[in-house]
Amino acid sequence: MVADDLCNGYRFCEPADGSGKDPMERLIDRYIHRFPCPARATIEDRVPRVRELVERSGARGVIFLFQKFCTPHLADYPALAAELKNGGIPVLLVEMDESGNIEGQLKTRFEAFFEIIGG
């Protein structure tokens, strides 16, 4: 794993700080310019940022791991997947529910995906 798009991962940490004369201005600037969340940003804002994250990180593939029925993330998926596929980046969609009873299925799907990306 070279990057993520998690609420409590990269999106929480990027950017590391903001601009401004005092701490409050820097905090506000950081909050306004942080990595866009699918629940609070348009797909037009997210596509270039996700594409840049993939390019900058050197990712050879992208796994979209969604909680089942997470509408904002699922709504973003078609546009993000199409953009990445057009750029030659393989993608894998995995939906999980609260039961977590898909370990064997996930292992098989991940192994196949890793073979595709040469990992």
Contents of the next structure:
Amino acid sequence: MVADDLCNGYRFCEPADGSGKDPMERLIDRYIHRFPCPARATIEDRVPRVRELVERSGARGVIFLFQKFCTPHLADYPALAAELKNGGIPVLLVEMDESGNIEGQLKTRFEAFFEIIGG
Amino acid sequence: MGNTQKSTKRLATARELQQIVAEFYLEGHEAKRTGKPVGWMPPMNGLIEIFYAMDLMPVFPENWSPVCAAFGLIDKNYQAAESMGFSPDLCGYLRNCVGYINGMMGTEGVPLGGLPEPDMIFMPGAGCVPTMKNFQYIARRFPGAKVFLGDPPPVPIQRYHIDYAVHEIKRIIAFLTEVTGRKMDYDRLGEVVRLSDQACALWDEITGYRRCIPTPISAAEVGLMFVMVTRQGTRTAVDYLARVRDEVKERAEKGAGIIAEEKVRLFWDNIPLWYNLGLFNYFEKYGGVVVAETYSAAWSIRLDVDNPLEALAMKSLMSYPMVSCVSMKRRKEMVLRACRDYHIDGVILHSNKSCLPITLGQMDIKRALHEELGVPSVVIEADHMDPANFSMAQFEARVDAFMEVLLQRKGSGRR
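Switch from the form predicted alone to the form predicted in complex with its partner chain and print that structure.
Full complex below, order starting with the chain above.
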């Protein structure tokens, strides 16, 4: 896994710091420059961000890992997936709920996906 | 009775509505042909008044969805959306709209001619997430349209929020002038805001008559809401609602109920089933009438007619947290108050797969109804846009049992 755009992944940590003359200003600057959750971001801003993440990291495929019923991510998916596929990047959609009982099925799907991207 | 059914409307004025709906859509296509700029927008944010004041054509994709449900177009739209990768777990309004704009839009034979293409798109930066995403997809579909991104601040409303919203409305007017070349006539805006306020006053008056026992108007006539969504700020809305008011008032004064013998008064929580408004008539065999609903209260905000810009600013700030973006505490209070005001005997809680924000908290509402008012309630699993998530047989089983309980309680003198 060379990069991610998860709400509780790298997106949560970037940018590492903000600028300003005191801690409060730097804190505020960091918060307002963080890339927002898809609930608040527009698709137009997110498409280039994900494309850039893929290019920068050299990723050969993208796995969309969704919490069941998460509207913002589910709604962004069609546009993001179409843009990535157009750019020759294979995608895999995995939806999971709190039960977590998808291990076996998931393993098969991941293996098939890795074969596609030549992993 | 199948999964989809139209309601039986008993008000003469409710039957006039069809023409008002057709005229609205016709006007949209006429606008396109004559070069009057068309803007697509979410409802209830002060934009409609500005559009009518500047002689521009507003279009409401959200309102188009119930129309699609009524015309039986939703299956095709859902298929188109699903083939694009939209999950069936997403809101039916969103799936219907993206499916429509990327599918049957522009093809022959779409009822009412469908929607006219947008010259401008108003993308909300707040409100419910499916609405925001819907407009982001609309903007992708019509890259030639000019886009205005609005961003209302959160509540509670402070003076600086109002100043900010006034500033945003001025930004909208400047945007419209730049895109369409039309200038705002502020006298005309004052008149439009006055008409909008009059429509709200009439709406409040009409819904007020629902407190009467028996009620002279029921949820089966909820289609009247169309003029509150698409025609606020016009003579059409005021004249029509005045006629509805006259009819309802007359019935109230005569003590004429919407059904022959009203025995049980019901409240419907959450959005109606647009493909099955006939459900509102289902309760009638038990003498049940749906007297009030959560949704119809969301379309009336009185405006300060002496300060049109501030009035619209307040409207934009007040409207989006009215039903779906409101705290659970406030939602509970709204339902309980409506049950007291409208003398409700029982509550139907529509657990709505297409609108999770309104559905969230219904169990707390159920408990509060029981503990604070002693009013029984029943949960119906359904979906305001997708008949696939609704089972008539299950509905009948639950509602039949529920209505028998309510009738028994009424019979034993308890309310």
